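Take a look at this single chain, the form predicted on its own, given in C-alpha cells.
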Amino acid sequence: MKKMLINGEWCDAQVGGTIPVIDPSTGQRFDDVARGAKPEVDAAVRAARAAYEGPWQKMTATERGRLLIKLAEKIAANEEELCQLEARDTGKPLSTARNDIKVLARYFEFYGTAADKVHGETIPFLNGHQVTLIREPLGVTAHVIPWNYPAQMLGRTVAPALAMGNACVLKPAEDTSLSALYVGQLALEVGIPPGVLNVVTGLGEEAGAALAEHPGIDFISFTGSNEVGTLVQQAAAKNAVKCVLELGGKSPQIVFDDVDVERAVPIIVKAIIQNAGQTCTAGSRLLVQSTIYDSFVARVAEAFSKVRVGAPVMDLDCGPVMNPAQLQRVNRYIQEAKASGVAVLAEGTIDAECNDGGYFVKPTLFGGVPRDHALACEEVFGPVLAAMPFEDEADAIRLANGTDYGLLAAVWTENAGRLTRVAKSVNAGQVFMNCYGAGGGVELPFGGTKRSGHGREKGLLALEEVSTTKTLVHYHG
C-alpha cells in the first residue's frame, strides 16, 4: 500500500482509509493508494507555506534551478521502473510509457535550467525616480492533475511552479498516482526540502474538492472536464485565486486537396490512437476537401485496420482505456454512433492474447458523419475517429470552429498562402501546420480558447502564470 507525502513524511489517511489500484489490460487490483480528505490537504497545505516561508524563499534561483536538474537526472536514472509502473497504473504500451518517463524528466529539465534566467525590467518615469519590475512566486500552488497523461502533467504543471518558488501541493488522479508518489520520493532523495513538494492521494470529490477551495492556497492548476473545471473556477473565484484550466478539446485535421498523402496519414492515425484517444489533443476530427474526400479516407481506412490494441508488454499500437467508466463511455458513442447509421469505415483489432477483463476498444474510424452529430461536437475521449468533407477554404475554417472547443488543430496542405491564412483564422491555443504534436513540445505554450479553458502551461510563459509581478517605486531625488 503506497502513503501520501506531507512534509516530507509518509502518512496514512486518517480516516478515509485506501482505494484500489487497477490494472486496466486486466481488470484486477495490484496495489492501494491512501484515500486522503480533507485533513491531509489541510496538513499538506499548512506544510507547502511553511517550506515556502522557510528554506525554499531563502534558495535562490540558481539553487532552486540546480535542484530540478538533479530531479531530471534522477528521473531519467529510474527511466526503466518508472516505466513499468506507469505503463501498468495506465495500460499504455510501454515504448509510449517510456516517452512520457523521458518527457517528464525533459519537464524538470527545462524549467531548471530556466530557474534563473525570469528577469525583472526597469520603467521609465517621473525625474527623480526609479521604477523597477519585479516578478515573484505566488506562494502555494495546487495542482489536480488527470488520469491519462500522470507522469508528463505532474512536470507540466509542478515544474514550472517549483522553478518560481512556489511550494507545491499535488493531487494526482485516484486512478494513476504511483508516478507522483515516486517523484515525491526522488524530490526528497535530491534534497529538495520537505514541504516544498507534498502528494496527496484521494478522490476527486473528496480530496480534490478540498484542495480547490482551501483558503490557504494562493494558485490552482486543473486538467480535467469541463464540469469539475467550472467547479474548480468556482472554488478559486471565492478565494480570489488565479487558475489555470485545461478542459479538453475536440481538434480537427483540416485536410486540403493538395496534402501530402504518405506524410500525413500515419500521423493523422497516430494522432487519435495514441493513448488510446484519451488524450486532450487527440486530433479526433478528419476534415476532408470534398475533391479528395473519398480517395484520401480511403488511405486513412487502410492504416486504420491495421492498429493493434494490446496490454502494455506487448507494445503494440494502442492499449486499454482507463477503467470502466471510460469503457463504457466510448464504446456508448461508438454503438449510438452505429445505430444513428454513420458508416464505419475501418476498426483495428484487439490481440487474441489480452485478457477478457481488460479495458479494451476497437478503434474506429467512422465516416460522413453528419457537422451536428455527437461524434462531431462532443469529445469521446477514446480512439474514435470522425471523418467529414468540406467544399472550399471557407468551409473548412467554419467546419473547423464549429464546437465548444478551441484547444488544437493542423492544417495539411502545401499552398504556403493558405497554411498561414488557415491557422490563424481557426479558434486553437496551438495549430500545426504539416505536422501534429511536435513529439510533446515542452517548450512550446499551450492551452485552449472557448470550453477548453484558459491561462497557458509549457514554455516560458508557464513561468508567468505561476509568479505575479511587483511594481517598486524609489524616489532618489
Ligand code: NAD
Second form
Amino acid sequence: MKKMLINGEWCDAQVGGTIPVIDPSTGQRFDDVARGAKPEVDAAVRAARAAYEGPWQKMTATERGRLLIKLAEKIAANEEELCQLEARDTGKPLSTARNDIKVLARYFEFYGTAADKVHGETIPFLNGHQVTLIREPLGVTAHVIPWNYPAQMLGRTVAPALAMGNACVLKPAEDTSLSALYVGQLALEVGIPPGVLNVVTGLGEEAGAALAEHPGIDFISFTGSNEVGTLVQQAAAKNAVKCVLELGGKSPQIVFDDVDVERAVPIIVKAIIQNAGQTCTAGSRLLVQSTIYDSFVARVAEAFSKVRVGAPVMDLDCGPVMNPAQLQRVNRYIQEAKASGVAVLAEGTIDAECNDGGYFVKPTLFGGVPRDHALACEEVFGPVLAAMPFEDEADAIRLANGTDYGLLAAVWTENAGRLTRVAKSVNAGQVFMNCYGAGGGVELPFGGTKRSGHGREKGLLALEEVSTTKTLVHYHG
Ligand code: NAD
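Follow the form predicted on its own with the form predicted together with the ligand, if you could.
Once more the chain from above appears, this time first in line as the rest of the complex follows.
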C-alpha cells in the first residue's frame, strides 16, 4: 500500500481508506494507494504554506535551480524502475513509458536551469523616480493532473512552479498515482525541503475538489476533461485564484495535394496511435484535399492496418486504454459510427497473447466521416481516426476550425506560402508544419484556445503563469 506525501512524511488517509491500483493490461489489482480527502488536503496546503514562507523562500533562485537539476539527475538514475512502474500503472508500451520518464527528467532540468534566469524590468517614469518590475512566486500552487501521461504531466506543471519558488500540492489521477509518489520520494532524497512538494492521492470528487476549492491556495493548474475543468474554474473563481486549464482536443491533420506522402503517412498514424489515442493532442481528424483523398487515405489505411496492440512488455504500437469506463467510451464511439454507416477503412490488431481481462481496443480508421458526425466533432480519447475530404484552402480552414477545440493542428504541403497562410489561420495553441509533435517539446509553449482551455505551460512562458509581478516605485529626488 502506498501512502501519501505530506510535509515530507508518508501518511495514510484519515477516513478514506485506500483505492486499488489496477494493471490496465490484465484488469488485475496489484497495489493500493491512500484515498486522501479534505483533511489530507488541508494538511498538505498548510505544509506547503509553511515551506513556502520558510526554507523555500530563503533559498536563492540558484540554490532552488540546483535542487531541481539534482532531481532531474535522480530521476534519470532511476529511469528503469520509474519506467517499469509507469508502464504497469498506465498500460503503455515500455518504450513509451521510457520516453515519458526522460521527458519528466527534462522538465526538471529545463526549469532547474531557468530558475535564476527570470529577470525583472525597469520602466521609464517621472523624473526623480526609479521604477522596477520584479517577478515573484504566487505562493501555494495546486496541480490536478490526469492519467494519460502521469509522469510527464507532473513535470510539466510542477517543475516550473517549483523553479519560480512556489510550494506545491499535487493531486495525481486516482488511476495513476505511483510515479508521482516515487518522484515525491526522490525530491526528499535530493534535499528539497519537506512541504515544498506534497502529493495527495485520492478521488477527483474528494481530494481533487477539496484542493480546487481550498481557500489556502494561490493558483491551480488543471489538466483533464472539460467537464471537470469547468468545476475547477468555478472553484478558483470563488477564491479569486488564477487558474490554468489544459483540456481536450480534436486536432486536425490538414493534408494538401502536394504533400510529401512518404514523410506524412507514418507521422499521421503515430499521432493518433500514440498512447492508444489517449493524448489530448492526438491528431484525431485527417482532413485531405479531395484531389488526393482516395489515394492518400489508402496509404494511411495500409499503415493503420499494421498497427499492433499489446501489453507493456510486448512493446508494440499501443497498449490498452486506461480503465473500463474508457474502454466502454471508445468502443461506444466505434460501434455507433459503424451503426450509422460510417465506413471502416482499416483496423489494427490486438495481439493474441493479450490477457482477456485487459482493456484493449482495436485501432480504427473511419473514412468519409460527415462533418457533423460525433467522430468529426467530439474527443474520443482513443485510437480512432476520422478521415474527411476538403476542397480548397478556404474549405480546409473552415473544416479545421469547425470544432469547439483548439489545441494543436498540423499542415502538410510543399507550398511555402500556403503552409504559412493556413498555419496562421488555424485556431490552435500550436501548429506543426510538415511535422507533428503530440506532447513533445518541453521548450515549446503549449496550451489551448476555445474549449481546449487557457493559459500556457511548457517553455519559459510557463514561468509567467506561476508567478506575478510587483511594481516598485522609488522616489530618489
Ligand atoms: P478528468 O477530468 O476526469 O480527471 C483529471 C483529474 O481531475 C484527475 O486527477 C481527477 O481525479 C481530477 N478530478 C476529477 N473530478 C474532479 C473534481 N470534481 N474536482 C477536482 N478534480 C477532479 O480527466 P481524465 O479522464 O483523467 O483525462 C482525460 C481528459 O484530459 C481528456 O479530455 C483529455 O483531452 C484531457 N487532457 C488534456 C491535456 C492537455 O494538456 N490539454 C493533457 C492530458 C489530458
